[in-house]
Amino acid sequence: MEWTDQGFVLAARRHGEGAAVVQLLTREHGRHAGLVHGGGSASKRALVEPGNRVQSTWRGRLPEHLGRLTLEVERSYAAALMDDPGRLSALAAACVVVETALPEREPHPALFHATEVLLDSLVESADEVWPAVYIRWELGLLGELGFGLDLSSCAVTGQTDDLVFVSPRTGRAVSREAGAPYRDKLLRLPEFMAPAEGAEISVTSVDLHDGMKLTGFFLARHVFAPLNQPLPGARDRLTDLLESLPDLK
């Protein structure tokens, strides 16, 4: 049996002499892991740099086999961010993220398409851009994944304009006047991430720092508590990183 398909590389784990297994986030197959040969050694290592865009190519004599890979590197994002501690940070914790947090071989591709976006921003959009960005898509994982939250109006009043929290307990909108005997019990709800129709939106540092709280809250309760394990380190990273770079501060 064999398949050809577009990916990224999550994570590539050496295995025996030279040898690794490669997690791929696949356009068509989801997170797939295959066995590259030679993928453990050194001459090797800058083809399953996680990050990479590859066209993959994986054979295995029945479908529940590891089976084999064989990868072209289509773009090395992580060999453009070396420079840039954040960004790279970004698409480590991107990385681990799915990783873990998506099921084996169950095809997602609208996530394949939004991780696509969110390191072509890495790589491309601005210094206050790309923060947002990467925060959108662990809200757009929590969709794909079934947990997705409902930012559309308030959960108590129905209203569509000045959302500023969420319900920790639904993970629905609450309006500013609604959740102001609750505020404390209630999460922040950055303006970027539910902008009122032809508003005109800045991201500040305090909304990078609510918005991963939002987004983090939600990924330990539905995706790591279930697997028993915390947030990724890598993540966390991420969050102390985002927090420390002056120029959002």
The other form holds:
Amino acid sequence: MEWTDQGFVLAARRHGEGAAVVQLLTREHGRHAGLVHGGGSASKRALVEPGNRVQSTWRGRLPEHLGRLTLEVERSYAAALMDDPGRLSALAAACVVVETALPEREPHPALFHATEVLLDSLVESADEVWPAVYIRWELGLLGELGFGLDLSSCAVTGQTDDLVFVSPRTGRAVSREAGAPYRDKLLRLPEFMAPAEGAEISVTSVDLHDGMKLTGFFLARHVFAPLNQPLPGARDRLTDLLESLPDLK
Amino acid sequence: MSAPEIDRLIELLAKLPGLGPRSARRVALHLIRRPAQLMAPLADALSSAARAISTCQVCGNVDTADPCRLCANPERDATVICVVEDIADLWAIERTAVHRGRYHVLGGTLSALDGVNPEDLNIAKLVARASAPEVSEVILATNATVAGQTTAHYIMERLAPAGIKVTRIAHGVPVGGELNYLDDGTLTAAMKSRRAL
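Moving on from the form predicted on its own, kindly provide the form predicted in complex with its partner chain as a structure.
Expanding to the full complex; the earlier chain stays at the top.
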């Protein structure tokens, strides 16, 4: 068995003295692990840094084997983010959330593409757009895992505009008017997560806080609680850092 | 078939880094052939080291004294603390003799995957040390990895209320390195960390 695919390094755990078991998010083969000879050594450690986009070749006698991976780095995202605590936290949070949440060997090409967009945004977006991209990425991840939120119309009235709440029970959007009596029980839906057509979007730090709370609520309930785990610490640190960001224009 | 004592010796040697069962057998045989010159002194050295070595309660270094010699030495600059991930990093910096201040060993890095949280690291003691009036600078010498830099950023946040100067070591081209052979990540970090001449 052998395949070649593009992937992102999610995590690397040392195995023995020089090797590492590396988890990748690949385009065609989903989250896939493999043994990288020398991946735990000082000279090759940079190869398996989380966030690296790599060209990977997996070889194994049988498909169910762990197999061996050979990697070639195409782009090292982490190197460009080392000085920025917020962006580096977003990269770390994205890697750990995918590594924990995504089932192994289940293809998710859309998630691979979304992750590529997220990492490009972390490196290239000059302004502070990336937090909104990260939250939209988590929204997409929930959808890929089968727990997508329905933010297209109000669950009560069916209207498609003025959607400002999400029901924590159903994950469906609720309009301002219909949700007003239950506002304390509903989650707030920031405008940038379900923008009206043609509307100019502005994102504030309150919106980012609400967005992280919204996706965090459903990730915790549907993904991490069944695994008997809390939300990852890296994501909590990102949430804390986003609180201190200036408002976006 | 060998004696149980020899088997036990081979079994323990095989647990050392760089040694497998075959090389452990070679080492054991080497020791057995030189009982007076090597085996007995090594056994003595191991047992006295195991008895005497402890972790410094101030910085996390290992030494036979507590506080360690680096912390107790009055000639070292007490105003600068260099923060490292591991004792091996402390030894590496100490070899260069470029830092004459104090150290602080974290004992690892933050890692969500391995469940390492701030309270698992030696960070609270660092914050307390940095708050002392004589400390003027903290140098963050964590590795240039995602985990190392995430930890450095976290420490920077924790030290912000103390109002002291926090610096980090430079990342980039190694001495003797040719640009043509450097990986993209190192070059990116080097370009981003460039400085005026």
